[in-house]
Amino acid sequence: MSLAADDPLAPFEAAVNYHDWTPSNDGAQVISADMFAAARTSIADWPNYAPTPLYQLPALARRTGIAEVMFKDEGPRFGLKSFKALGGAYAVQALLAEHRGEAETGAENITVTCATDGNHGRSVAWGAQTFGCACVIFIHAEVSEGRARAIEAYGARVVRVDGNYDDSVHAAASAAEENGWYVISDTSYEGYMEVPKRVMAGYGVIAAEIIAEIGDAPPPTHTFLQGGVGGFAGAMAEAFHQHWGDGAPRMIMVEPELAACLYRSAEAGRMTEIPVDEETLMAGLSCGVPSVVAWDILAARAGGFMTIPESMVAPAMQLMANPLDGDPSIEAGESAIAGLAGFVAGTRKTEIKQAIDLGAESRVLLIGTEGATDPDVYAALLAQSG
C-alpha cells in the first residue's frame, strides 16, 4: 500500500509506555573485547561475508525533527535475512572447534539443539549444516509454517511443542539432557552462560560494522533497540560502550506490550519473568524471561525502556517499504521495526523527548534485525490498511 496519507506518522500517536533508567556504566564486561574480536575474526572468514548496509534516512529525520537517522539493515545477512545468522552459527562453529579431533565427539557425532521463534533456529541449523553436525530445533505452537520450513531447508529436524517460546526452551533443554545433545541457546539462565555469550559475541559484528562505517564522525546520540530476551540489545550496548565509553549512544529498549519482560524488569528493579498470554505480531520478540547475561549488561548500560502496541507494527513496516520522499525502500520484517516504531512514537510525545533529551541535535541509530523471514506474513502485514 502507499503511505501517501496526510500524515504517515499518525499511527505512532498511539499510547506507548516509557520507563526511565539511569545506566550505572560501571558494570563488568560480561562480553569481553577479546570475545567480540574472536567472533569478528571467525565470521569475516565465512564464505560470502560482507557488511550489511547502513542507510541514511534524511526525510524521516526532517519529519521527526532531529538531525540524523541511520538504519542498519540486517536483511541481507548471509541469505538468512536476519542478524541471528551471526550468533547461532558462530556458537556452533566454536563448539565444534572445541571437539575437533576427538573420536567420540567429533562433529559427525554431535547434535545441536535450541528453541526458536524462527530466526535463531535457522541460524543454528545453517551453522550445523555448514560445519558438519546434526541439528534438532524446537518451535512453539505459534511459529509459522513458513519459518518451520525455512529451518528444515538447512537439514534440521523440527519439533513443534505446545505452549509459547519459554515452553519450547524447556523442551529443548530436556531433550538435550536426555540425549546428550548440545544446546545452542541465545538466552542464558543460571548454570548456562557461556554459549549465549558466544552468540552475543557473534552479534557484536553488527556493532563493529557500524563503528567502522561511522569512523571519525560523531557517534549516534541515541539508539532504539529491539528487546526480546535482550541478547541483541545487550551485545550492542556492551560493544558500543567498549568503543565509545561515556560517548556511547543512549540505549532505549523497545518491546511489544504483549511481551515486555525487560520493561517489567526495569519497573521492578531486578530481572523479572512474566507470562506471555497472547502472542505478539513481533514473533521474534515474544519472550517472557530475560537472558541473565543480557540483563546484567542492560542494567548497567540501558538508558530507558519502552513498550509499543500491536497497532504500530504494520505502519512501521509500511514506512520502511514505502518511505518518505527520497529515503531508501527497505524490507523490514515484523520484529525488525520495534526500534523504529519506538523512536517515531517517542518524537511525538513531549514527555519522552524531554526524558531522553531527544531533539534537533540528535543523531539516531536504528537496526533492522530482519527482512521478510516469512514472506507470507510479511506480505499480509504490508497489505494492511494501518
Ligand SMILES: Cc1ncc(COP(=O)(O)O)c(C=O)c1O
The other form holds:
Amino acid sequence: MSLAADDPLAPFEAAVNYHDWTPSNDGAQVISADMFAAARTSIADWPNYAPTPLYQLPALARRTGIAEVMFKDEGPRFGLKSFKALGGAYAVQALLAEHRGEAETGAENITVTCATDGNHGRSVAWGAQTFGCACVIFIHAEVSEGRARAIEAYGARVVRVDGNYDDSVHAAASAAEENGWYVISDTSYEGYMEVPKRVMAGYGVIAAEIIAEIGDAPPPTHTFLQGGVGGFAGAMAEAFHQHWGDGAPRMIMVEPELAACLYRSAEAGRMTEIPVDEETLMAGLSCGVPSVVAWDILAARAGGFMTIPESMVAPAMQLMANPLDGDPSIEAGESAIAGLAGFVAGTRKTEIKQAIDLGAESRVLLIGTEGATDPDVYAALLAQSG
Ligand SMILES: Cc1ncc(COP(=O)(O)O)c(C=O)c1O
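Would you generate the structure of this protein in the form predicted in complex with the ligand, following the form predicted alone above?
Complete assembly follows, chain above in first position.
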C-alpha cells in the first residue's frame, strides 16, 4: 500500500473548482436583526431546545497547517438530525400565529405543504404536528425511502413525483394553488419571499449560538459553508455580518460539482439556473435554482465559491467518524461535510490558499448541517473503501 493510501487527507488532493469573489457589501439587509431576534425568541421556547455543540478539531488544524478548526454539529438538533429543524418548523409556527383566532382558517383547517429532498420536509412535518395543522410533503424520484418514512413518522402525507427536486417544487406549488394550502418553502422566488425569509431567520439560531460561544474571543477568519439553494449560508453570512461587521469571517461557498447553481451564478455574475441531470450523493445540496433572497445576500457577503467532486464525500464522512488523533468523533451525513471537504481540499492547493489568504494564522469555522439523516445511506458510505 502506498503512503498516500494511508493518508486520510489524500482524497482531498483531487481537483476542485474555485471562483474568486469580492463581496460588494452593498446589498440591503434582506433579513433584519429583528427577524432574527423574533425567531430566536420563539425557538428558544420550544420544548427540549438546547444549543448544539461547537467542537475544536486541533489535530485537523495541525495537519492542514492552520491555527484552529471549529466544527458545529447540527446532528442533535431537536432530534430531527439536521439544522433544517429550525427553519421550516419556525415558518409553520409563524404562519399559524398569523391565522390564530380566525374562525374559518384556524390551525385545524390549515394545510401546509412543501417540496423537499428530505430535511426541510421533515422540519415542516414536525412543525405541523407540533403546532397542530395538516401537512402534505412532495418528494422527487430519487429521495430515499428512509427519508420518506422519517417524514411520515411526523404524521404528514408524502407524495412522490417523477423528476428531480425542481419538479417537486412545481408539484407542491400547483397542489397548493388547487387546494388552498400554504407553501412553506425554504427557497424564494419573485413574488414569494416572506416565508423563506422566516425559514432563514430560524437558521439564524445557529449563528447566534456560535456568536454567544465565541464571546469576546476573535471571530473565525474563514468559514466554508455548503450550499443547496443558498438559504443556510445566506442566513449565516447575514447574521455574522450583523454581529461582526467587517470582522466577519470570509465565507467560501462549497457545492457539489453536480449541482453548482451558486458557483455558476458567481461565474455569470448574476443569479443563474442550471439543469441537475445527475443526483449528487449530497442529497440536500442537489439544487439547480438559487434562492433569490439568498443570492442577494451571497453576492454582497461571499468571499469565494468552490465545487467539490463526489469522490470526496465518503472520505470526508469517514474523517469525521474516525478522526485524526485526539479529535472528537462526529456523525456527519452526506450533505454535512461539503464545507469540510472544500476546506481540506483548499489547504492542499496553493492557488486557493493564496486567493483566500488561508494560512498558519487562520481560524476556520465549519458547520456540520446534518447527522445520519438516512442511517442506511450513512452506513453504506462509511463502509466504502477508498
Ligand atoms: C444537510 C443540509 N445541509 C445543507 C443544506 C443546504 O441548505 P440551502 O438549500 O439552504 O443552501 C441542506 C438543504 O437541504 C441540507 O439538507
